[in-house]
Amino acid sequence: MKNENLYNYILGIADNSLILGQRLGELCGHGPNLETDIACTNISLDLFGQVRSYFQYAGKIAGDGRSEDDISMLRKEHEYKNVLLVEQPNTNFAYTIARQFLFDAYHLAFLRELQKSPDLTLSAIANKCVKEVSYHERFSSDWVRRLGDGTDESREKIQEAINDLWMYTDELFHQTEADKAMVAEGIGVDVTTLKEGYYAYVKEVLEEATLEVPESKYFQKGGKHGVHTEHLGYILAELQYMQRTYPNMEW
């Protein structure tokens, strides 16, 4: 391949979207009401949508006729390269909209430094995912403050989320071999410069959610280089199951 760096930072950034989209679908027809239900699919419908500009992008690098679908439904869990946050499952509607603000507050920002890319296809789809991701992280941000300023309950439960989910919140941060060749060339985001801001900007929200910033300093990774979690197994054996049963079908 001939730019098997630039290909690789593509997925980097594709299958977070991916995967995040895929568990904010299995919410369909679940949510606590009919509009928040609406606003998940919604979302869940957006990210889909830049994955597929991300992925027709990678087929025309990879140059050997895979097409968006190939690249994103038929390789194997250890090929994917999201973030071990993504792919932790809907436990209730708190873990949902923890899950989605931890990880809203780090896509917003990077989408605002890839847009400064040299490299023009990224940098159009940057611009025009951020549009969509900025109502993202309103929607998420505002329901944690909602949560945790809420009943005791909701309190409670918002709280347990955060908790849990952050020790997932570091592996945004680091970088791959791929994510430095491009940052070394210019046309990737050099995310370790975004980690100060996102934590000041999460512990903001969560203070005025009247939440506790968490202190935890254990974090686990490996999902940038292929070490899931047991849940990605699962969400891909739904993801790709019409594709392998009946290879090169056509609507």
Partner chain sequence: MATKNWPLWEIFVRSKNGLEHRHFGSLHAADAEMALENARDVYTRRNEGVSIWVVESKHITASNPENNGELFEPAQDKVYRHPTFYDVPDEVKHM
The other form holds:
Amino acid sequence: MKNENLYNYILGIADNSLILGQRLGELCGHGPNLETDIACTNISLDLFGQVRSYFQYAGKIAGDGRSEDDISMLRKEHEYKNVLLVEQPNTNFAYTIARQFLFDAYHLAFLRELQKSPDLTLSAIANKCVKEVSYHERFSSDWVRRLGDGTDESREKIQEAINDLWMYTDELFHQTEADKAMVAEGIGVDVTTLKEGYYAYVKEVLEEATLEVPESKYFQKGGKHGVHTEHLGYILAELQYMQRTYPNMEW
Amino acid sequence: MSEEQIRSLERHFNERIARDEKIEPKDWMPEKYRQTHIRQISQHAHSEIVGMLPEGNWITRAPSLRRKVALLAKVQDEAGHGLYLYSACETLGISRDELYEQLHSGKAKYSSIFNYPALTWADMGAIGWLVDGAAIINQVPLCNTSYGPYARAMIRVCKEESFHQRQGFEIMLKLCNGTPEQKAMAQDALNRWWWPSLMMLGPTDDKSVHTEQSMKWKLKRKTNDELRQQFIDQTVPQADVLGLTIPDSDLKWNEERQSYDFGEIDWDEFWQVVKGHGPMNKERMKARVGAWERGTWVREAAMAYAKKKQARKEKQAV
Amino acid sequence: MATKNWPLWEIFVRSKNGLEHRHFGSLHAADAEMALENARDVYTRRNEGVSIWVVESKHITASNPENNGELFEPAQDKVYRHPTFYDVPDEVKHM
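Other form of same protein, the form predicted in complex with its partner chain, not the form predicted on its own:
Let's see the whole complex now, leading with the same chain.
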């Protein structure tokens, strides 16, 4: 493939939205009440909309006739490049919110930079996404404050979720070969520069929410290179079920 | 109030409805009108949110991204419709929490069709095409019902729902134009959903207990049997377009009536499911009750936070 | 017990600039900010609005339909408030 780095770069961005959208999709119909259910589904819909734009572009770059569905549903587990954070399960609403917030804070900062990309397709997608993700971040950070500064029970639950998911945050700022190549070409975002601002902001919100900022220095990584947690296999089993069971059909 | 006065109020009330005037929440209304409306509107709302479950199961397994977003948006709409209907019901002086309590305890009913399992992707097509098709036939006349908040909710519901049936039919069409395996999947879904869809329009007129009163209050504009005939007459030609066979050997066109004659509905099965012994009754309730109970601490936290915030605001103002 | 339940809010949406806010329906939320966000997600999913007002339902004071006679009927015969009350010859234009 001529533009392999660009292709892989796009997949790295898109897979995060794909897997997180899939996780939120599991919740549709099972939220703590109707209003919150509808809100979470809206976020899921935004993410899948983004996924389609990215994969349609990736398909064009690959130029081998693969569709958005082929790219999103017909790769092997180790070919998915999402960060470990987004594949973590909906253990309870606190985990859903913590995962969303820890990702949204990164996602928003990332998209703001991607808007400046000289790659016009990427910057156009980023322009659209940044508005959606601003709202996601508002939603999730509001809920972190609500749960943190709510009842003793909610505080305990959200603190536990933040503590458990904290080890997946550092990976957000790791670079793959494709990332480095795209940064070198001036097209991609240098995620290492986002790290400091990210932690400062996350700490600010956690403090407002009367929560402890985890001090752990032990982090997990691997998602960006295709080495995932055990959860991804199950996610893909559902995501790919139809395409794998009934190959080469149109739906 | 004396009985005489109540009778006079009722007469006046019935005249208003006969003149097509709308009844609004604070207007005087007979207690039976209030109770009947609470029952029907909440049943309708419960059906929307229980109805999210069979389709919700397929969101993570949708075969393409396009189908996935359409299904997500559709199931989300059902949550919205449940919300509009619960709100309409709340204007009658009952809270959403009380209505949930009635659903969870089994006191309130919801549409029995959602107690059938959604087994294949084609079921997403069949549910949209048949179940939403039957629902629309039931719902359109309600846009003009006598109780204002219900009528307004239904106008919104019907407007949004217009894409649901098309979404389902398109899934079926794609399957029917696909491989033999896909077409067989579509036929299988039609076979399983056809009879429950006919039952969905309610018991036959001679067994229907509420029809007469509901007609007077414009909660119903046509009888169950009329609605069922309308549904069959409009759906059979659609099955022809798909090239699928309706699973009823007695189905044939009656030239004289200009309608289809159809076979006997298995009403024993209908009552069995209504009474809680369908294939999925327990599962569906478990899912609803589970979501509600798992959400308790979340709802409490939000209230506690709102109160603290309010208190801080007031303290600042002082 | 009652304090656990999210209160009811009435939602008003301006569908485009130049039009007034119109009552769209109601929903539950713990506080005003959440009511705004919920209203955005529930009532403007199809691009129905450019501005939202939320009011907690308990703060609305409504007239009582029992008083409709004294409140509204006296306005029915004030025909002189309407232009058709006044006779003007047909040849007079622009009036």
